[in-house]
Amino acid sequence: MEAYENKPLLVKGKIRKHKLISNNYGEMVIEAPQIAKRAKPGQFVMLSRWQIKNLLLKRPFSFYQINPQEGRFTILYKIVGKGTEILSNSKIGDEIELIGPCGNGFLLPKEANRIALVARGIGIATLLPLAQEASNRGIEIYSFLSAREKSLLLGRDSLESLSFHTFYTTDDGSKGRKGKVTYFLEELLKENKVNFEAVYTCGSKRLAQHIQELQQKFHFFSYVSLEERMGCGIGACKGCVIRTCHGYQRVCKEGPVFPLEEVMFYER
């Protein structure tokens, strides 16, 4: 495996497409060739479309789709505060300030034949570029997706089109089964029906903890993309540290992707 370069750029970009989707979510295509050509699955961008007098800090967004040939990338966001509310009112052609690509992304084993992607809610945004890269390499993908309800399984059609098999759970039973989506993964591992070279997850620490338990039992490589509140996004403010077996590490700099076995979700 080879680590990705981690030298973020400060550039201006332009909004080329923007649409609001259900449940206060939005999808935005941004033209910024310098970032799009270097972006890797699992990395993120710090973004602002507001004046400092309104908000001081940029906000982090995972790459949802990456198109280096066109010099564009897509983000998926949820309206949860003033920053994303301003973002939701953006128009095509608006200029946007960016820092990126930030952080370290996912690594695919060189000889991988089959991987599992496990996501809850908007966590799919981080995993979709990884699925595209794995598909391009001919790797078989099993996807395990979970949300409160069917309408919150964002991007499921895109991920399902890249996957060999897709499993769904929703809290209300509107898509797939009720319960934890990791139960599907556990059943496959218990019955020894498939072997995964690596399992990737994002979107829920509770989900990641369960996969960590399965990892200890079934001995597979696993990586987690963590979400934490960020100030600078480049490692200077140290506001997004988490506990690992190597001590405290910054999600924005050493992460956001970590080997799952290194993350300490609780005291050991």
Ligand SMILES: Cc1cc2nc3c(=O)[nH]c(=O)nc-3n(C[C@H](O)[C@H](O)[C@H](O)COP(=O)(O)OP(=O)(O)OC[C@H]3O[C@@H](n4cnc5c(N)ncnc54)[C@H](O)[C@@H]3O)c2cc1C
The other form holds:
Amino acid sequence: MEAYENKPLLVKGKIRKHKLISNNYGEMVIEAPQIAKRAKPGQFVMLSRWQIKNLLLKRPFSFYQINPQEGRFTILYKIVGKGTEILSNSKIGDEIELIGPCGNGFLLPKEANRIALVARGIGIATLLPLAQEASNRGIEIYSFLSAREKSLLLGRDSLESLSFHTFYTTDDGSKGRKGKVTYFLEELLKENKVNFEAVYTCGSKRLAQHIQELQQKFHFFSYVSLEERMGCGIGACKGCVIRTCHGYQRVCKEGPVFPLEEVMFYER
Ligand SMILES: Cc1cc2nc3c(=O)[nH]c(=O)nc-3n(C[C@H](O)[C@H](O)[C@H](O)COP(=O)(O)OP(=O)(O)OC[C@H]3O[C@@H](n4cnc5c(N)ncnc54)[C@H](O)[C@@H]3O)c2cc1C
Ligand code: FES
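Here we have the form predicted alone; I need the corresponding form predicted in complex with the ligand.
Below is the whole assembly, all chains and molecules, this chain first.
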């Protein structure tokens, strides 16, 4: 992946498409050419469609689809609180304030032939543009998707269409296997059936820890995209730090993508 300058811009965008997916999720296309042209898989935008007097801080959202030609990008969001509730009431043409692209995106090794993407729930949002880029480069993608139930396997058709193989797990067994999403990954690694140049994950710290355990057994490169509550999104407030083997690092500035083996999920 090419190196790029990482200076987020403050711009206005316009909502061009918006649909609610079930009661708790929405998908929104935003026109903001200055951001869409620079956005890379794994990066995110800080966004507000509200006034400071109603809600102080912008909220971070991953790029779910990036369309630089049209100057647009898409976000996939889950309604969890006041900001996402306001977002869900947006109309086409509404103005939105953005800071982005923020953070560092995924590294895709130059020589990669095959990668694995492991997502839980809304974690698919940041992995889909990576899958698109990998597919454009002819890289074989194995996808491992997990959610509470079938209807929460969001974006599965898009990811499946880019993947060589897609494995599903749900907590209730309504699609694929019941149980841990890492089951299939471990089986493939155990039987030495496939080698991955890198394994990418997002959506659950517990899942990331399982992959860390597999990493110690099977020795592969892995990257995790982390989510922490954010104040500024641009490295100024230090509100989003996590512990790594290099000390505390800011998820918004040094991340949100980290080499998985560097992240310390527990005190050691
Ligand atoms: C880099 C990054 C990328 C993200 N990408 C997406 C995305 O593509 N789609 C998406 O739906 N969400 C994404 N998120 C999470 C999203 O930013 C939060 O859900 C959102 O800020 C919630 O705002 P709110 O005002 O609706 O909820 P709040 O009222 O702020 O919070 C409601 C509840 O959600 C919890 N919460 C809020 N933010 C986070 C967080 N970052 N991590 C864990 N718990 C949190 C709070 O503790 C609280 O319990 C991302 C977060 C980060 C840091
Ligand atoms: S959110 Fe302010 S430093 Fe990361």
